[in-house]
Amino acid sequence: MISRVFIRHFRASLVDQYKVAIVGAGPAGFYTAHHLLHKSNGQPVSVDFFDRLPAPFGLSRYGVAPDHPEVKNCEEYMENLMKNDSYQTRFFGNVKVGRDITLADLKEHYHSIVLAYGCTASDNTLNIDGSDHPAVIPARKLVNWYNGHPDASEWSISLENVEDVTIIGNGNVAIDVARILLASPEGHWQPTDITSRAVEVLRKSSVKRINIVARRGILESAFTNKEIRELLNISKESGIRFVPIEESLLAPLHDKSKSLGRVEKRKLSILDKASKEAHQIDDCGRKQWGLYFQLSPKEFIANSENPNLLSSTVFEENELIEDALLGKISAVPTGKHTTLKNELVILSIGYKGNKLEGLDELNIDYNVKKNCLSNNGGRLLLRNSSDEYLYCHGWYTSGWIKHGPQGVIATTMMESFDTAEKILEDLANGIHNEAKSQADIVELLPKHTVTWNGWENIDKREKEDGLIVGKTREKLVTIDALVEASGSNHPRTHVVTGRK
């Protein structure tokens, strides 16, 4: 066996200060800071933060749940990094790279560009009649309301008539969403950064029941255990009623149970034996819900007597069948149908990325398939007029935009610390791009930019409202009161080294 220790030694004598740009100061880009800094051996390393939000964090303040503030713990990652004044890092907030300034603007200034802008600009679709009926609305735009983004600013839902809410697909988006409308207003969420607004009307809400629907089995759902336990823990100490799951879809999975993963086996656990309690429990005027399984929506059936209502939604029946060489799971349609009661339905089916504008310009490759940028290993790839794939020195991504919507932030901050390495690396080898100009960006950033001062004003006002109405603190909502609250002047007027 040959091995090999490699020794990271940085060609400081070609560069005086490797200067990084990081777009997206979500959860992708302080990890991949974080590690940056962290690994460089006091090499001469500065990071700049850009975001087109005046507040960083990104998913973590905007996608997480309100009550799971122990997942939002990580924004505590970035908040070192800008506290250290060993480290040279800015945050510049409300900077929409790609107008307010461009990716060429990047590109004259910094060494390394790391993309890690998030892949949520848009969201996956049906295409089936009824999929443009107001009543169904994409998960995003729910999360997005209550979590206080400002694209939802202007956005509003009633539940006032809504008694029935059927949610398609079954990931830990779909079980956030189905606990925001379950769980008790007063008791569970005004105590949180759920916006207040959401909070009003949560208390006017009449939904009474709702179905998370997959269009595969029990196995393949794509929630995790720890998602779907705290779901039915909340159940009991608030009364609500989990529907039991079809014997007939339980049964097989008990024959082949020796033969399931660690994670598999827990998971069918976890469902049969809430099943079986379940089956105990009366549904006599009780909030309630359930999980059905092998079913895809073909049309969704307006209600005749409110056009802002459904009253239906139709489903094919699926059969799963197994292949047995790669040993892949396929739901194929069975023919026969049924329907679901519901007045709203809530699409939580995935996310669809965007390439930020100057992205062809620099011929960087946007893998529309995939949904995501065209990169090995997070070094991105650009294509030439003979239709190759080439590397784009000192171009980087990571996040959901490096490998698509999927994961935890656990996985993006792995995934990160890997992107990160290859900067390190490719630094150490004198790879990087040749930033042409030695001027300050600051002198490129429009006057509405918010500095991480700025933020620190928001944050400081967010939380003083908050403490008024009893929550942890209570997120501003537009743009406009974000940068009030921020104070910030253009970051040319401030010591532009350090954190300011």
Given for the second form:
Amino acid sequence: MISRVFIRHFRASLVDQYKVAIVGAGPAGFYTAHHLLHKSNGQPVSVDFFDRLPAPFGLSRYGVAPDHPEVKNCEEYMENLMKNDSYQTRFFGNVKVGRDITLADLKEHYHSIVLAYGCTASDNTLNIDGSDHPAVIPARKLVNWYNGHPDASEWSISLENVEDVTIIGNGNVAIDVARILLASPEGHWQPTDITSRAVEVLRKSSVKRINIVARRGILESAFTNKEIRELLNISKESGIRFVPIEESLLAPLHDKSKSLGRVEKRKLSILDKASKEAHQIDDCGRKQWGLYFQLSPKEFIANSENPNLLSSTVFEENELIEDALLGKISAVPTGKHTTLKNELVILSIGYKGNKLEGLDELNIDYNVKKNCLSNNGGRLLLRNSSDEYLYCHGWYTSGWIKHGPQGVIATTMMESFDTAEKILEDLANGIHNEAKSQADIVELLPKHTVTWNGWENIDKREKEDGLIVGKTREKLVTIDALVEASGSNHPRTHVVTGRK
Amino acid sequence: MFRLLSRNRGITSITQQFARSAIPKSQTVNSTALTTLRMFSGTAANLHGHVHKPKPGEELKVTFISKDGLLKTFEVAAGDNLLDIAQANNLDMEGACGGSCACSTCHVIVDPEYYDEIPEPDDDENDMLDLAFGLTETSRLGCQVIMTKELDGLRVALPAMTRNLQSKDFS
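Pass me the form predicted together with the partner chain as well; I've looked at the form predicted on its own already.
Once more the chain from above appears, this time first in line as the rest of the complex follows.
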């Protein structure tokens, strides 16, 4: 027993550079790396990023709306790491775990591995009649499409015969989608980094009305005050009418207002003011949008004249019941129904994650219900452990795949710093993989790997292409185009010359 | 710690480093809706991360209290914001959005004695404060608090960001 302890400490001191692999180069990945590299206090750490896409930045590049460039400033964190800590960081894009390398490979080469691959593999679905109609689409597909995600390079949509759109769900993604459909393609979207093909489709759009429909009530709305305020301001400036919220839903909340928290109070005041002002504007054939509450979709009715479109959606009305003890609000169906005209339905009801290939072999637990890897504070847990705290040493998680598909970049930052703290704690205590392999991981990487230099080439190209058409960038939307623009020098050629 | 960048100041900002700088003005100024959206960053076009040396005799004092309770006082110039000051002095304050009032990571708790001396937060700042962890009655975003003579002697605390507070508070 004593000799084993001695050996562990001895082994720990033999490590002259702790190697960390991070799967996923989005905000979760790079914030974890940032904290690891800047807080390592003498423990020498190096980080290799692996991303299945040729371009880094994850949801910052592919999720954040094109008209929110200030939110994308977070990408500076990664740019600074690659530039200022260049001897300790590497980026390997277009490398897919399962296809190109395996988790077992990573285990052989790295002391600690962070799984930060996000939670946008697929979508929550509604199992109701008409759900599989082509005009019922998940918001994620639309977002991927206008943000130029390679997964959507073959996907297309036409808005030429669509007048009314219903968005199911009222989180910030739903508000983004509403803004895409309502704001001016030429004045608002064209100069951003939205893809040109999206602008083309929006230019030909016939969309006149957007219904944003939620299952629960006003106070339970998932959108943040900033987003709704932005949409209301754009509407005001562009002559788009906000349909006032039903008075019967607003009125009861005025009595509750004293007991509301800060966010709810402000939300209510924004919606109250907007509804009051809306009553004074008439509905003279301009574009309009409205918020609807306490409605659950029951059936999507197909359009008898055009098989690619819907004609309407049938909803059941809900009443809200509050559990006095838990303070939880539930939506309970009333049996009353309502129909909304719509040719297109966009579902914005949440994302689903997936199990990365190789987790089972490592006995790492994935929680299907919560859509995330089982973990305690970022340390991954083993499957079937009767003890909730049996860790898989050397394995960690950050971001949405750590706590589920919710949260803004600021949340992800804090959570990632926390995971990084756990990694540093463990390294200081000799808890990590053996990382037996003497070889560099680049020996295993495929020819089509995109390095940071490769990304810089892509970046330069996209900005140049954008300049030509007056956009901040014109994204390359297929893997082939991205790899081609990267110049793809295999990372092996850099091993001798330098860390990039 | 951070490169000087002004790209967060909106689509009409120009910098040598970005292609956008060469876009003919006629194409960028088109979008009135877009530039109006940028209202909150329409204030002083400070390159974020840049602090000024105070003129002798005009130094203002500001004290930051860290999560561990350590006090650090600096002499600063009027016109600099708390995020830039903190980062210039290597304090533990993050600015995920680069100081453009689009996140809540530079959240500070202001000494109640000085809170009223700072111009009230506008809607944009309040919207971001909604999402800040450990929000208090005297919370502000560091990037929006600009040092003035009235704030000489200001003390602000960096909020303790506990694990539990984050995950529960958000949902």
